Partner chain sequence: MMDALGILATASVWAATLRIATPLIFGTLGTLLCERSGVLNLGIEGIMTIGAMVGWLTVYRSGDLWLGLFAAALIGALFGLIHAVFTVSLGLSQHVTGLGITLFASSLAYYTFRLAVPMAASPPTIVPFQPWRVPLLSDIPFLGEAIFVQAAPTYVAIILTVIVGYVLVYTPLGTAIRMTGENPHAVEAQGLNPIRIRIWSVVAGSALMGMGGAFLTIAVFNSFFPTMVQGRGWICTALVVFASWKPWKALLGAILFGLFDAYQLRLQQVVAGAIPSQIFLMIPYVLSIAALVVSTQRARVPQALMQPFRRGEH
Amino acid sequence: MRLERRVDISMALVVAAPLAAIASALIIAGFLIALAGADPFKAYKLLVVSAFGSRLSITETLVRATPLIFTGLAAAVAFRARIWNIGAEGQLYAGALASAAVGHSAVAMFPAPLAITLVILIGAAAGAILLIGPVFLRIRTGADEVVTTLLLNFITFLFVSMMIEGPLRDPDALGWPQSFAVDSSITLPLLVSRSRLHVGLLLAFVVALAVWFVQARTVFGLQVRAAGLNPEAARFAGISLPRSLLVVAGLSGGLAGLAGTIEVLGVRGYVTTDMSPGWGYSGIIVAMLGGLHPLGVIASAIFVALVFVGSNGMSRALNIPSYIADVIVSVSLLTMLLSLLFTNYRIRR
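What is the structure of this single chain, taken in the form predicted on its own?
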C-alpha cells in the first residue's frame, strides 16, 4: 500500500473534507459522552439549542466567533506562506494592550470615527511587530519561528501583567488587576440592542473578504502562494522571499492584534490577563478546519464558537464535563489533518 498524490482535486472533495472531519469528531466525542452516562443525540441537540436556541444565545455565539475569525485568519494567512505562527495569543494581547493604552485618553481629542480607526491601526501594528521580529530572525539566522513565536506568548503575557499591575492599572478597579478603560466615545456600536454583539463582527467579515481578494485576485497573493508551495521555484521566478515573508508576517500579526483590539473596543473596554480563553491557539484549529481559506475561516469560527458556547448548557443539563468542548475541537483538528491527507493523496496498492 502506498500514498499517491492526486493530480486533480475536485471542489466536492475540498468541501467534503472539513464536513467529514467534523462528523468524525462528533462521532468520537459521542462515545465519550455515552461513557459519561448521557445520550449523545440529546447532548448534541442541547449543544445546538444552547448556542442558537434564543436571541441571547445567538448573539453570544457570534460575539465568541468574532475574535476567532481574526485569529483564524492570522493563522491561515501565515500558514499559506509556510510561516508557522504559533504566537497569535501573544499578538492578540499586544493589540489589546496597545489599544487600551492609547484609547484611554490619547485619541479623545479626535472625532469618534477617526479615533476608532487610529486605535484599530495601532492595535494591529502592535500585533504585527510581534511577528515581524521572529520572521526577520528566521530570514537572517534561520531561527525556528515556531519556538520564537511560542515563547513570545509567555513574554507578552508577563509584560501585559506587569503593565496592568503598574503604569496602566485602573485605580477605580477596587484592586482588581485591569488596565484603564478606553474612552466611552470610541467603543464599537452594537449590532443588536440589549446584547453584546457589536460591529466588530461585520468588520471581521469585511476583513475576511479582503484577505480572500488579496490572495485570489492580486499579484501579491499569487507570489505568496508560490512562495508557500515552492520557495525555490518562487525565488527562481524572481520573487523576493524575504520581502514577501515580512509582509505576510505583518499581515498575520496585525490580524491577531485586531482580535485583541476589537475585543477591547467592542466587549470589555479594558484589558485583563484572563481576557482571552485561548483564542490565539484556537485560531490555529479554526484555520485548519477552514482549509486555510478566508471564507472557510468564517464558517469554522462559528462552529468552534457554537461548541464552546453550547457546551455550557449541555453540561448543566446532562451533568457531563464541559471539557467535552475542548475534546470536540481538538479531535476536529486531528480528523481535519487526516481528511486533508486523503484530499491530497489516494491509497494505491
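Residue numbers count along the first chain shown, from 1. Predicted model, so just to flag it, every value in this text is computed and none were measured. C-alpha atoms forming the largest set that superposes within 1.5 Å between two forms make up the rigid core. First, how it differs from the form predicted together with the partner chain.
- Once both forms are overlaid on the rigid core, the distance between the two CA positions of residue 176 between the two forms is 2 angstroms or more.
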The other form holds:
Amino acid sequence: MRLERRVDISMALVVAAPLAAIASALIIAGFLIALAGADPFKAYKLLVVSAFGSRLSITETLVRATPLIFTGLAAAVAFRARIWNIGAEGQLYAGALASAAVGHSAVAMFPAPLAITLVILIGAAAGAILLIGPVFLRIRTGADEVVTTLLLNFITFLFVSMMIEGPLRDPDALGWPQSFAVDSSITLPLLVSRSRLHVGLLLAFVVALAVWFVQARTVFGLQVRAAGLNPEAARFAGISLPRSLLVVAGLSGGLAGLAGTIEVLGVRGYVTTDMSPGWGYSGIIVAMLGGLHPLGVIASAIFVALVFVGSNGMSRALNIPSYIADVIVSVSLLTMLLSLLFTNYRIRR
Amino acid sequence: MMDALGILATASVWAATLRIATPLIFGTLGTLLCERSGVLNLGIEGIMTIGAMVGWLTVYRSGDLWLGLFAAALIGALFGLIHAVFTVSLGLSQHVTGLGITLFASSLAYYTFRLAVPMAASPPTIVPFQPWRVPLLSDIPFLGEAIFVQAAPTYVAIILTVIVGYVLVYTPLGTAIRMTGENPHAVEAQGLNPIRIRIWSVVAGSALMGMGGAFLTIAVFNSFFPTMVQGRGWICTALVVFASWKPWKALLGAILFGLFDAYQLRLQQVVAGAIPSQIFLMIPYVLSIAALVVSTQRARVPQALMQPFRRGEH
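Could you give the coordinates for the form predicted together with the partner chain, as opposed to the form predicted on its own above?
Full complex below, order starting with the chain above.
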C-alpha cells in the first residue's frame, strides 16, 4: 500500500475535506460526551439549538465569529507564505491595549470618523509590530519565529496585565482590574438592535474579501505565493524574499491586532486580561479548516464560533464540562490534516 | 544591593534552582531526543499539561507518587505516538501537527480533569514528593543543602540526562538516532529503518515531556489547575537550540534557567513594590528569546530536522 499524489484535485474534494474532518471530530468528541454520561446525539442537537436556535443566539454566534475571522485570516495569510505566526494571541492583546490606550483621548482631538479610523490603524500597527519583530529576527539570525512568537504571547499578556493594573487602570471600575474605556463616540454601531452584534462583522467580511483580492489578483499576492511554494525559484525570479516576508508579517500581525481592536470597539469598550479565551490559537484552527483561503476562513470561523457558543448552553444543560468545545475544535484540526492528506494523495495497492 | 547579591550565597536559592529546573530538564531532554531524530515536537506544551493532569489524578486516586510519574510518562508516550504517526508515518506538517497535539492534549486534560474532579471552591490536593536527603552527601556543609536535598524525581531527571546523553553519543543506537536526524537515506542504506527510529525517538521523548509536566503537580505544587504549564514547553524548545542539541548543554541550560528564575523570585521580595511583579514574570520568556537569538546561528541544527522521510524520495 502506498500513497500516490493526485494530479488534479476536484472542487468537490476541496469542500469535502473540512466537512469530513469536522464529522470525524464530532464522532471522537461524542465518545467523550458519552463518557460524561450524556447522550451525544442529544448533546449535538442542543449545541446547534444553543448556537442557532434563537435570534439572540444567532447574533451571539456571529459576535463570537468576528474576532475569529480576523485571527483566522492572520494565520492563513502567514501560513501561506510559510511564516509560522503562532503569536496571534499576543498580537490581539497588543491591538486591544493600543486602541484602548488611545481610544479614550483620541476623540478630543479629532472628529469621530477620523478618530475611529485612527484607533483601528493604531491597533493594527501594534499587532503588526509584534510579528515584524520576530520575522525580522528570523531573517537576520535564523531564530525560529514559532518559538519567538509563542514566547511573545506570554510577554505581551504580562505587559497588558501590568498596564491595566498601572497607568491604564480605570480607577472607577470595581472588581478585577480593567483599562480605561474608549470614548462612547468611537464605539462601533450595532448591526442588529437589542443584540451585541456590531458592524465589526461586516468589516471582517470586507477585510476577508480584500485579502482574497490581494492574494488572487495582485502581483504582490502572486509573489508571496511563489515565495511560499518555492523560495529558491522565487529568488531566482527576482522576488525579494526578506521584503515580501516582512510585508506579510505586517499584514498578518495587523489582522490579529484588528481582532483585539474590533472586540474593544465593538463589544467590550475596555481591556481585561480574560478578554480572549484563546482566539489567537483558535485562529490557527480556523485557518486550517478554511483551507488557508480567506473565504473559507469566514465559513470556518462561523463553525468554530458555533461550537463555542453552542457548547456553552449544551454543557450547562447536560452538566458536562464546557471544555468539550476546545476538544471538538482541536480534534478537528488534527482530522483536517488527515483529510488534506487524502485530498492530495490517493491510496494505491 | 548587598541583599541582591547575598541571595546567591544562600543554599535555598540553589535548592530552588534545581526544583525549578527539573521540569525543564525533562522537557528539554525529551525535545532533544525528538529533534535529534529529525522530528520537531511542538506538542510539548500540551503533553506537559496532560502529563501534569494524569500524574496528579493517578496520585489523587491511588496515593502512589511513583505510579503517578509512570502514568504521566505513559500518557506522554501515547500522545508522542499520535504525533509520530502523523508526522513520521504520514509525513504531515510537523508544525501544524505539533500545535494540534498541544491544543488537543491540553483541552482533553482540562475536560477529563473536570469530569473526574467536580468544581469546588478550593481544588483538591495530594501529598506531593517531599525533599529527600541523600545519605551522607546531604551532610556536606552548604553543598548538601543546596544540591542533595531534592524531591526524588529531580535525581531521576539528572540520571536520565546522563543515560540519554551516553546512549546518544556512545552507543550504536544513539548513532542511528543522530544519523536519522542528519540523513535518513544514509540510515536506510545501512539497512536500518529510519521511520521506526523516528517513531520510537518521538515516543520516548514525549514520555519524558509527560514526566516533566507531572513534576509540577506532584512535586512542586500539590494540585492541578488549567494553564499551569505556563509556556514551559516552549521554553524547552528554545533551550534545545541554546544547547546546540547537546544533552549535557541542555542540562546546563535548564539549570542556568532555573537559577535565573530562583534568583528573580527572591529579588522580587527584596525590591517588593518598587517594580511591578509582571516585569519579573516576563524575565524567563525574554531570556528564552534572547538565548534563541544569540545561539541560533552558531548552533548545529540536525540537518534533516523537519524533513519528512519517504522511501525512495530524495
